[in-house]
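Single chain ahead, by itself, as structure tokens, in the form predicted on its own.
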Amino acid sequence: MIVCNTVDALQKQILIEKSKGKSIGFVPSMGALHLGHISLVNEAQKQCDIIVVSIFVNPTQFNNPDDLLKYPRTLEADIQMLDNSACSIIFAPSVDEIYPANLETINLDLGTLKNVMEDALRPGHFNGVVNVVYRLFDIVKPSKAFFGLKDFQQVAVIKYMTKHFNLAIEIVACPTIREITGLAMSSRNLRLSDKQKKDALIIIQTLRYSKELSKELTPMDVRLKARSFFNTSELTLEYIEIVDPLTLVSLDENWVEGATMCIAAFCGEVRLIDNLQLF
């Protein structure tokens, strides 16, 4: 495994790889690695021949300074579970190495995307993800690149630039990697408490509780009665959506094929967020 502190550097090892007609396959990460991120690595290893894994803590996709400021940093250990994976090459570029002085950025009209979940509540999110995962493609230029579906709007948000521009990368969507009591796996989980651990919980039992009531009741009613189950717990809620998967459209009347819950809420000072195809 070789570690890339430079855009040359990587582009270079690439470009090597290519030359012998292999395949590229990305794992965008911002660090803190987990099992999760292991599983990314571990479908690419399927579908490609050489993985790349970025990891960057990107300052332009945090709305709130704190945010960034206690994101956990813990690079050492993130080059030690990959050097046991199947990562073949980590990128662990600068700030400035991502953004140089000259470099353009981009301002795109996420249409029915915007103003909905994610980036009603953190205004400019989604233009730094937008901007740092063009960035990203453009440095590595995969033939595929591996996303959790933790992140439902993100996906969709990249799969919606990917579309935009025309790129010649394929988008995988991966599932959610879960601890054994249903947590979703996440690197912000590192700050939380056991008994945070526990009472967070709550989302994963509201997700599947939505899960059993989608099967008599419309999305609306559904999200009502998630709703009171969710707050009678310790957690505080941001909120509660069910959407069409493609457009991030709430539902309320009809289901339609893949309609998903999401929730986002906070545990303590920590921001969590999960869903769950209920339909």
The other form holds:
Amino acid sequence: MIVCNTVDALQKQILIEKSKGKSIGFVPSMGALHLGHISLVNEAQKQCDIIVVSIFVNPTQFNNPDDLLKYPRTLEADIQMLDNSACSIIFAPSVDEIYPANLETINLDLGTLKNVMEDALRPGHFNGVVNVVYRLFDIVKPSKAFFGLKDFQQVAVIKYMTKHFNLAIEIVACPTIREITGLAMSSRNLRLSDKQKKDALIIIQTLRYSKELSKELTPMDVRLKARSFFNTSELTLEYIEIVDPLTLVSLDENWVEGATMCIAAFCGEVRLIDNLQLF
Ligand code: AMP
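Structure of the form predicted in complex with adenosine monophosphate (AMP) (previous: the form predicted on its own):
And the full complex, kicking off with our chain again.
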């Protein structure tokens, strides 16, 4: 496994592999790696020859400076974890490598994906995500890129961006990996106490309860019951939505194939998100 810190070094390696006819799979990450990230590497291994994992805490996607400051950074442990995985090349660039002074900023209108859920509560977040992923795609030029459905809206945004710019990259969405308890794995879990990890289980309990309810009730009624159930907990709810998986339009009366419940909540100071396909 090779670690590259500059665009030049990375592109030299990729060129060597491409000249041998190897396909490139790409897993973008912000580090503080866990088994959720490794599951993306494993999926990439099944579908591609060479796997590039980027580790870059992207400042432009944090709308809260304190959140950026407190984001866990564990590069040495990440490198070790990836060394024991199918990862071929780690790309761990500086902010200046990713955002050189002459780089043009993208302003993509996200259509129905904007002003809902994460975009409503974290203004500018997806603009930052679009810009960094577009830039990373342009550097790595993979044939496939792997994203976790844990970040449900992000997958929709990346698919939308790829289609909008007609990029020849297949976006592969991978299932959410959970702790045995049901808590979705997340780098942010490092900031939770043992008690908070227990409290946070209300999220998966609400999702599973809602899946049961969805067999008999409309999306609107499921959402109402889910909110009352959730609000018995220690967490502070930001939203519970049931959405169409492609447009993210909120569902009220009728179910559609792939209808998904998305939850965001604060557990203490830590903001958690999770989702489950209900229908
Ligand atoms: P992050 O480092 O948080 O930017 O995440 C990098 C990638 O890992 C994103 O595509 C996430 O959706 C994905 N990811 C994060 N947590 C999980 C998880 N528990 N299961 C599957 N994928 C995940």
